[in-house]
Every structure is written in structure tokens, then in C-alpha cells.
Amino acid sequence: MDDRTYTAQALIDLADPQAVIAELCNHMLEHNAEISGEAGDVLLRLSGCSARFSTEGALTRIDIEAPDFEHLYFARLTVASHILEFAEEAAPAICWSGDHDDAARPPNFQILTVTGCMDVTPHMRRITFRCENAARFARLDALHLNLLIQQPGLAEPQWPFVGTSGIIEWKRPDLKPSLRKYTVRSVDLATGQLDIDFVLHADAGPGSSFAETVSIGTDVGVLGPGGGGLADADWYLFAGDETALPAIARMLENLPADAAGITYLEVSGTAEIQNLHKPAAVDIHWLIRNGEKFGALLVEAVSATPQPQGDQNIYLWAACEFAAFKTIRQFARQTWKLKNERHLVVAYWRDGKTL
């Protein structure tokens, strides 16, 4: 067992280090980070890693510690990407030193091969992929991956590599793939295959177009897994539209047999209803949109749900369109007053933008 600590360091020139580091820390609090210290010496802890931001002359020093190289990679990536985002026009050059491996590709990158395709409903298509390391995607606390959808007409695919800043880079940035986040619907460890369900749209974006035109034998790059998923609880509330249906379906079929709760699934019409496996004490309510505003039925159903009383350990998971996400997240935090670890509410898409 490798019990060493992996480290990375960087010295950067920030025009306003206190403001940038404060904004980074505030953002990471949303992800359950622990913050200690004060301006000039701040320590951030998250997911077994730590990042210390201190002053060294006129520069800002960053020291990262992690339990393994993959955690170190993600810690560097997270810190660097947010510093560049929050520093805006005054973004500094970042060059990490310390532990590294010899792999040019990100450690969470794999190339999958399409082996099958079928329609689950009129607007839901399931694509099966062969995966060299399918076990990586079997976790239920990280259900998602990023699919790298190549630009049309390329002679060879664009695969990612890790730059000196720790951030993903591309040989031809002008031809880099479109990244779209999808749920791993199921994993078959015996065959080394996984399924991803795609929502088909009339106004198809990169993800929907990929699902409509992909052929058997196509190689597809993915980054993952990531994102939040199932947590232990006594009582569950799941809510989502078509884009969240694969994640909710996978979580339902992996709940303990004695789990209880309510599930709300909003779909465009009755033809999109699926037969889902679930514990007997988890009720499913299909909300048929029939042209109504995206997410309106979800918001109404969730808001009208009585909060379980007593000592029950509650977990609320919801994913939907951006406007509905804001309302449901507010409901979880302000009405039910759930702690961060007791709810996960995310926006999977925004009305008017392609998927």
C-alpha cells in the first residue's frame, strides 16, 4: 500500500492575491471544503487534499498535498483553473513543480469504443461502449463522465494532454472537442462495457447529434468519473427531467431494499415513461409536461412535498433545467434547511442552449 504524500508547489504573481484567493475559497465552500487561516496564509482542505496559499515576497506560494497522484492532479487542476478564472485579465502564469508521473494524458482519460445502440423510448437512445477499465465507473457516488465529441471532418481525433499549469490542453485548440457531461447508466464488469443514455432533441446540439449519427466501432474519448451521486439515507427525494432520468434510474436500482422515499420525473409525454426498478417503499410520480414550461411541474411537486419528521436521515437529489434548479436548491436549503451533505441540486442544462 502506498502511504506516501504527493506534493506540488507553484509561485505565482497575482495582482490582487487576497481577493482572488478569497473568491476561490468561497467557491470551494459550496463543495464542502474546510477553510482555515487568514489573509496571507490560508489553508483549504477537500477530499483528502490540502492547498496552502501563503505570501513569499511579492508572490503567492501554493503548496498542495494529496494521498496519490490522481488526487494531486485534480487538486492542481482545480486550484489553477479557478485562479485563472477569478483573476480574469490579470491571470498569472502557473508552472507546477513537485511530484508528477510520465503520462501525457490526464489520469482520468480513457478511449471507449461503441459496440451497440438501441432506443429505450422515442427520445432516449442507449449507446453501449467497450471500456478497458469499466470498474472505474462502477462507483455510485460519482455517476458522470465528460464525453469528448470531436469536431466534424477531422483526419485524426484531438485527445487532451496536461500542460505545465496542470490544466488540460489541446494540440489544436481551435479544433478541440465539445465536452458534454453524461451519466453512466450502467456498468457490466464481466463484459467490460458501460451504457450511456442520450436524450434526442429536434434542435440537436453536439451530444444529441453524436447519439443520432454515431456508428459501431467509433472510438470516443471520455474524462471521468465525476459529479455527485448516491448517498446513504433513510429517506430519499429524487427529482429530475429527461436529462436526469438515467442518473435517478441508476440510483433507484442500487438503493437498499428497505429504502423509502419519493421520486418525481418530468418528461415530455407518456411515451417517455420507463419501467424502472426500485425499492417497494419508494414511490415514483411521472410528471407529463405536455408543452408546459421546463421544470415547472418539478418545482410544484417538490415544493408541495412534506418534509419527513423525526430522526430520519434525508437525502435530496435533483437535476434539471437552470431556472428550476435555482428554485429547488433554495427549497432544499431554506425551507427544509438541509446541510450540504444532505442534498445535491444541480443544473444539467439551460433553456435556449444546446446540449
Ligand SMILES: Cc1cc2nc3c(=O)[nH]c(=O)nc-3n(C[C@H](O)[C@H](O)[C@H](O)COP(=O)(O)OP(=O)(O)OC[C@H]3O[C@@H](n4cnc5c(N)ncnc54)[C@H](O)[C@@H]3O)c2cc1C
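Small disclaimer: the values here were computed from a predicted structure and weren't measured. Numbering follows the first chain given and starts at 1. For clarity, a rigid core is taken as the largest C-alpha set superposing within 1.5 Å between two forms. Compared with the form predicted in complex with the ligand:
- If you fit the rigid core between the two forms, you'll see the Cα of residue 53 move by 2 angstroms or more.
- Put the two forms on the same core and the Cα of residue 321 is off by less than 2 Å between the two forms.
- Residue 296: CA moves less than 2 Å between the two forms after rigid-core fitting.
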Contents of the next structure:
Amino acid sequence: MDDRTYTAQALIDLADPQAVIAELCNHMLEHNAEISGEAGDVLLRLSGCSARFSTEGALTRIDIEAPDFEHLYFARLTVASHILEFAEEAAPAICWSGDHDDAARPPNFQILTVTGCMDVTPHMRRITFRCENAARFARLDALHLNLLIQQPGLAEPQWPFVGTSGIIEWKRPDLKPSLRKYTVRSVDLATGQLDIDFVLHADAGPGSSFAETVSIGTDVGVLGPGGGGLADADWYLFAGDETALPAIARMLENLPADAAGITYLEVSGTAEIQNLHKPAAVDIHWLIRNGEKFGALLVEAVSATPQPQGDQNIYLWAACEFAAFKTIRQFARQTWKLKNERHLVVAYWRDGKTL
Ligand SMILES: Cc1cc2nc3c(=O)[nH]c(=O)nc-3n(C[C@H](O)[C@H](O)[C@H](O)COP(=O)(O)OP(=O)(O)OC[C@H]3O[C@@H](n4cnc5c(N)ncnc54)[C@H](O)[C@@H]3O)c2cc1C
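Could you output the structure for the form predicted in complex with the ligand, given that the previous block was the form predicted on its own?
Below is the whole assembly, all chains and molecules, this chain first.
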């Protein structure tokens, strides 16, 4: 990495700059941004980047600084997309000047090629992909990606490019692929390949259908990685349904051998149980849904778990259907009173809807 700073600037015409910038700053505070200054000259810092919002005549000037081009890309994307969102119908034209690379595609985009496919269980299909850059997904804080699933019957795939506004655009927005989030189950740096485990579910959307009908040699675009990693703890509680099974399995494999805790995995039937590598002192409880409501057994098991007492550093990680996610998150925050850095509870999908 070089020592130089990468910069971008934009002058934009906002009808109500103070309101839009205040809303942007409030939103970014939830992502742990640091904000300083006052209306007319506000400085926002996050992830090694800064964005200054000042006034130039009747216009708002934005100056971004970042340690490398990829950070600059994400800073521009984040600022532009939130300004467009918060300005609503008064959305201004945004055109960045400053540093740029000549690649038309987003720096976190790559094309994977399907090289293998096997059924791990009747409803879990493992697909192997060759990557342009597998190393990007090698770490636990790089666990997830967005798969770009092309609309059926297209002669040419639609790949994303970065517009002058810094936002991802499509040559034919009407043919834009469907984006679905998946977990990288494993990475093989020697062969440059990665595995993703797909749940084959009823009411199949683009993700499940892709896995059901995939053929070797298919190219698929991905944006990523994303994900926050796993905190160090003396004792872990993991809870998830089959969509979270790949993430939990990968985290269990990567825990230190002396890690302790409990894992609850809810699956549709006994045929979905997998043999997972885990530290000896982490117990796995398989919860068999047998047609019960999605996530109900997880909620029951998590709520009945006695909270470890004393000075133990606890970490609770859960991902599941939306309704169960809400109850488990409330349990983590209100019953166990875990601080933000001691839990991560996420909805991985929503029954009857596309998230
Ligand atoms: C960070 C993250 C990581 C994820 N990792 C994985 C992973 O590794 N493997 C994986 O399989 N999924 C994973 N998921 C979940 C996956 O993104 C969703 O299940 C997604 O909805 C699947 O897309 P789809 O196109 O098949 O269905 P959609 O088009 O999204 O939905 C169509 C219909 O199917 C229903 N549906 C969606 N998922 C399920 C399900 N699992 N069971 C039953 N009905 C469902 C919806 O409610 C809807 O009615 C992850 C999600 C997140 C947020």
C-alpha cells in the first residue's frame, strides 16, 4: 500500500443542505462514524476516510479523503447514495472529480465461474466457483457476498459499472440482475476456488433457482466481501437456521481449540443434519422443525439458555428468519443486556417476502 491520500470532490445543489447533511450524519453515527464541526462545515470520519461538507456560494461542497482507491470508492458511494436517498425528490446531480481509476467496474466486483456442484444434504447444495481473486474472501470478516443472478434467457450478462455519481449503474437497468446475499462456506487459496452452500427452498426465488439449475462453466458476478467478523469471547452462543448454517459452520471451524459455548441449529428434518468441525467444549444442539414455524425452536432454545455468570466475556451470534430475529435480538439486548460489541443478531431472510 502507498502512503498517498486519495481524494474526491463534488459541488452539489441541495434545496435544504442542513437537513440532508444532518440526516446523513445521524445515519452514519449508527455505523460508528465520528462527527465534528457545525452546520456549514461538518467533518465526518469513518474507516480511515473523511468527508467534509462545506458551503461554496449557494452550493454544498463535499471533499472526501481516503487511504486507497477502494476506500475512496466506498466513501463516494456511501455519501452519494445517502444524499440521493435523504434529498428524495429534490435529489441533486452528483458528479465527482478527483482521483479515479480507469476500471469501469466496481473494485469489489469479480466474475466467478462454476466448477462443481454437490448435494451436502437433500436441501443444501454446495456450489464451487473459481475466482479471479479468492484471497478477498479468505478472512472471517469477509464472510459474505452479493451474488448477481442474471435474468433468465439473456444473451449477454449484465455487469455493473461505476457512474460519475459514484453509484453502481447498469447499461440496461430493466435487465439488472437480482442481488442475493450468500456466505462463503470455505476458500481454497491453492486452487483459487470458494464454496457456497445454497438452501433449496420452496417458493424458490432467483437464489434458490440458480442453485437448482446451475451448470458447470456458468459465469456469475459477485460484489463483496462484506461482514463484520467474530469477536473474541470466553463463551459463545450461536443460533441459526439453515441459511446461517454455512456462516456458523465456518466460524466454529475457526474458533480456538479451547473455545466454549453452545450452538443451536434449526433445520427442517433430521436428513439436514451435518457433521461439523468444532471445538470440544462447544456443544451443538440440532433443532428439528418438522413443519413448525420457522425460527420458533430457535427462539425457545435461546430464551431457555441460562446466562453465564461472573466475569465471562460472552458473544451471542444469531441469524435466522425475520420474526425470530426480532425476538432473539430483544432477548440479547433486554434480557441478557449485551452491549453492541457483544452480540450480532441479523435477519437472513423474511418469510413470504424478498429482503
Ligand atoms: C448475510 C447473509 C448471508 C446469507 N447466507 C446464506 C447462505 O450461505 N446460504 C443460503 O442458502 N442463504 C443465505 N442467506 C439467505 C438468503 O440470502 C435468503 O434466503 C434469500 O432470500 C434467498 O433468495 P431467493 O432468491 O432464493 O429467495 P427470495 O427471492 O429472496 O424469496 C422468495 C421467497 O422464498 C422465501 N425464502 C427465502 N429464503 C428462504 C428459506 N431459506 N427458506 C424458506 N423460504 C425462503 C421468501 O420468504 C420468499 O417468499 C444469507 C442472507 C444474508 C443476509
